[in-house]
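A single chain, nothing else alongside it, follows as structure tokens in the form predicted alone.
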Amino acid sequence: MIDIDILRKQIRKSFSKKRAEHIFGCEKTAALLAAKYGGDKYTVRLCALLHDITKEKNHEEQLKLCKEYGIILDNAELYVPELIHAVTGAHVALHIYGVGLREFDAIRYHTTGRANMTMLEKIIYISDSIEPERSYDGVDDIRKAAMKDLDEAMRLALDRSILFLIKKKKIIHTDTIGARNYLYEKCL
């Protein structure tokens, strides 16, 4: 079992102040959502602390990790390099920190989402979206929804993400579309 306090110290030492604040905000938010929805507090804290473990690595370092772990990037990840840290971070969490597959998936899908997400995956995705340092149009609506209905918060967050990507003329990962469609189909 990984000692959360030691992991926090490593993060403070290894990351920029801004990134560390984001990670710790995500951890706090994840713990709140776990208390609300019955998730395992240790597991959500661990995933929140590890979700951006490779985020500050440059593109060349990300590609080196891909090679090291045998990661084959899909087209969206190739065209939107900001997505790669979720994939490499999940592998670092698995191979270096020894997390299990549930935690691997929560870290892996914290940027794109996917259809039929587990409670842990939703908590990490939403925590990353609404932690206290986040400030964007609609974040307060997602925060309010997260305290009432996690699926509604996911729908709002995914819709916002997709609209943002359309405005920026960026590729939308098929997992993001799949996550959104899955949640809306559940409502029908």
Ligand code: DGI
Given for the second form:
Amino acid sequence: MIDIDILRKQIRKSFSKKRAEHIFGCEKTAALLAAKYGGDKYTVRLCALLHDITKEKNHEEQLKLCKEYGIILDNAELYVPELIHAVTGAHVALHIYGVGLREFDAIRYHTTGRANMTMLEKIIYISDSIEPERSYDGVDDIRKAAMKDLDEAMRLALDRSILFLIKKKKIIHTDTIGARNYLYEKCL
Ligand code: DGI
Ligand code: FE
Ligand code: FE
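To test you: the structure above is the form predicted alone. What is the structure of the form predicted in complex with the ligand?
So here's everything in the complex, that chain up top.
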């Protein structure tokens, strides 16, 4: 078992103040959602603390990690560097911190989501989107939804993300679309 207090100290030491506050906010939100939806508190705290573990590494360092862990990036990841930290972060969590596969996937899919997400994956995705430091139009609607219906919060968060990406004329990862379609098909 990883000592959560030691991990927190490592994060405070090695990240910018802003990123560390985001990570700790994410941890608090994840613990709250775990209490509400029946997730394991230790597991969600651990995933939240590790979800952006490679976020402050530059592109060159990201590619070095990919080489080290034998990660093959897909097309979208090659074109959108911001997506890579989720993949490298999951591998660092697995290889350095020894997390299991469920935790690996929660970190791996925290940026895009994917079809048929587990409760743990949704909790980490939503905590990342609504932790207290986040402020964007519509965040309070997602916060409110998250306390009632996690799938509805996911639909709102994914819609917001996709609308934002379209407005900025950015590439949308197919996992993001897959996550949204799966959750909308569930309502039909
Ligand atoms: O790491 P964080 O800043 O806490 O947040 P994140 O991991 O959710 O997102 C990192 C960035 O990735 C954010 O600027 C939005 C972007 N992103 C997420 N999904 C997609 C995406 N960018 C593109 N181009 N396409 C996506 O599908
Ligand atoms: Fe991230
Ligand atoms: Fe994050």
